[in-house]
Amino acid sequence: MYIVTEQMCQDVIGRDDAFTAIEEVFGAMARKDAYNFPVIREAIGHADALYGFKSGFDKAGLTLGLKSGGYWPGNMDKGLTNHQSTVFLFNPDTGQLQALVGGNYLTAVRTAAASAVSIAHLARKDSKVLGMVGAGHQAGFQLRAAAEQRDFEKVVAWNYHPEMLDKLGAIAAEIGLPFESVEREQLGAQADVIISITSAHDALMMKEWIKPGTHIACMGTDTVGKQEMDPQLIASATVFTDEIAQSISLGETQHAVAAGLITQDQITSIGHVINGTHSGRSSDDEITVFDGTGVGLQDLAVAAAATRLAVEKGIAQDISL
Ligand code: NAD
């Protein structure tokens, strides 16, 4: 049995390894060789901390686990992130505990190597301007990522908390692109790709200010009441997402549907498009949406990705319960 620690899986755990990873799992998560279990999530009435399981089995990655944990509002004052989690990960021949995992950084590298992989398959190959909806700990994961893409030009981004762009704007400088600071409309106006990741409860994008062709990874809403998009710039747009269950219950896509403008029937799981039975995006004027409502099995991938990893260069600790 394994331990694979926080800082063993940012040794070892690079956006490549992350990208390969989610893109397989998305894969076999449409071949139905892989399914996510229900999700759990509790209010413990302690802390006030948001408590719970993802999980589900790989058959093709024969990667079977858990990622526990939730988000504690208080720990940011005791000089630790709020949110925390950590894997576990089982032999599917035998139900033997195989790793425990620390699943805060890989809980990032995962959710931009979801985005990424939405942007490798459906935003337009000559996108040149990258928008960034939200500016706070993901953001920065999905700026990297994302940027790995396609060759970008600049990068203009808006922020509900403006002094948070700051951070976001040295990244972006330490990869070499241009970072402008505006608003929303003129966000809309200029971007080819947009990824928004925020915990807003309301519509910041709307339909009107989107050009045509703009890929869109909506990456923040992953509860239910949680908004950034437009419900009628969902209706309008070409729709995929990681499960389409998620989707449509706690996903981006929860609105539009409630409101009766989709129906689940015209939501696709993207990987459709990277097991080649779908094909994507089909012309240059389609705005294409990715909701990324966030799986277990993505966590799954990441934390046996990082263990082979971290076993392979003989740094994981090895210990027999
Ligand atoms: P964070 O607390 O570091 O940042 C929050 C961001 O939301 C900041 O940009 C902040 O300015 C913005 N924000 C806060 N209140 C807002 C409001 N009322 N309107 C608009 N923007 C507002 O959080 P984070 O770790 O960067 O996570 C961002 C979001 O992504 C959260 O909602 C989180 O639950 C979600 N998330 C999704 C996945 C997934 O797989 N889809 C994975 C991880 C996190």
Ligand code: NAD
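This is a predicted model, so every value here is computed, not measured. Rigid core here is just the name for the largest C-alpha set that superposes within 1.5 Å across the two forms. Residue numbers count along the first chain shown, from 1. First, how it differs from the form predicted alone.
Residue displacement note: D77 has its CA displaced by at least 2 Å between the two forms (rigid core superposed).
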The other form holds:
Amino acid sequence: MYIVTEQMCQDVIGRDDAFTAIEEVFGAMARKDAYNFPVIREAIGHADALYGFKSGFDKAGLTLGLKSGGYWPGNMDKGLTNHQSTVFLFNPDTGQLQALVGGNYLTAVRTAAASAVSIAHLARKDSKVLGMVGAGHQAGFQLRAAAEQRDFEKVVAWNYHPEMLDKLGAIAAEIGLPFESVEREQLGAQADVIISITSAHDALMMKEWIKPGTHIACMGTDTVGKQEMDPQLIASATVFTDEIAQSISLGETQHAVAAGLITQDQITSIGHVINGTHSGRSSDDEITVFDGTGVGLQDLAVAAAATRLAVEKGIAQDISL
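Having seen the form predicted in complex with this ligand, please provide the structure of the form predicted alone.
Partners and other molecules omitted; one chain follows.
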């Protein structure tokens, strides 16, 4: 059995590796070669924390396992990331534990890879302005990954706490993109691609603010009650997701579905676009939405890649007896 630490994951997994792993597992899910098990996510009644399990099995990649962890909102004050998790990988032939893999960096990089995959397959090719809604820990990962998918010329951003935007602006400067802090209405009017990555429980972006042809990656809504988008906006768009069952139960579409504005039949797994069985965007004026709820198979895919690369580089800790 191997132990792959947080530092090892950072040493071996880059954005290209994460993008490939996520794209492949989304494709496998759409082909029914991989499936997620029901999510367990509960408030533990201590430290305002949410804790749970995401698990699944990828028959194509022979990856079986789970991610255990959650969200501790007070961690930032302690110098820690709010999201804390560990991935357990098992041998699908025997059930034996194969690896324990640090999940914090991988959670951030796989979430960013998911939105990047959606941009690659759904955003207009001539997209020039990237809009960022949210400026927390994961926003930087999102910005770096998104910037590689289109020839963006500018980043516009909004956050509840504007002082947090400085870190995001520094990343934009590092990759050579002008950066501007704007109000949400201005962001919607300017952005060709919007990434929302917040923990909001109310709509942050309204339908009337979004211009035709925009692609929106909703990456923050992963729990019942969370919300980032106006349900009317969701209803007016062509909607894609990582997994439909999770999207309608705890993802961004939960509110539009509950209000009767859309049905699950109007939501498409992005894996079908990746596999070429759905055309994706149909016009330059179409608004597309990707509801990135975050599925266990994403974590397993990047953890399996990290383990393989760490073993190949000789840095994984082998504790087999």
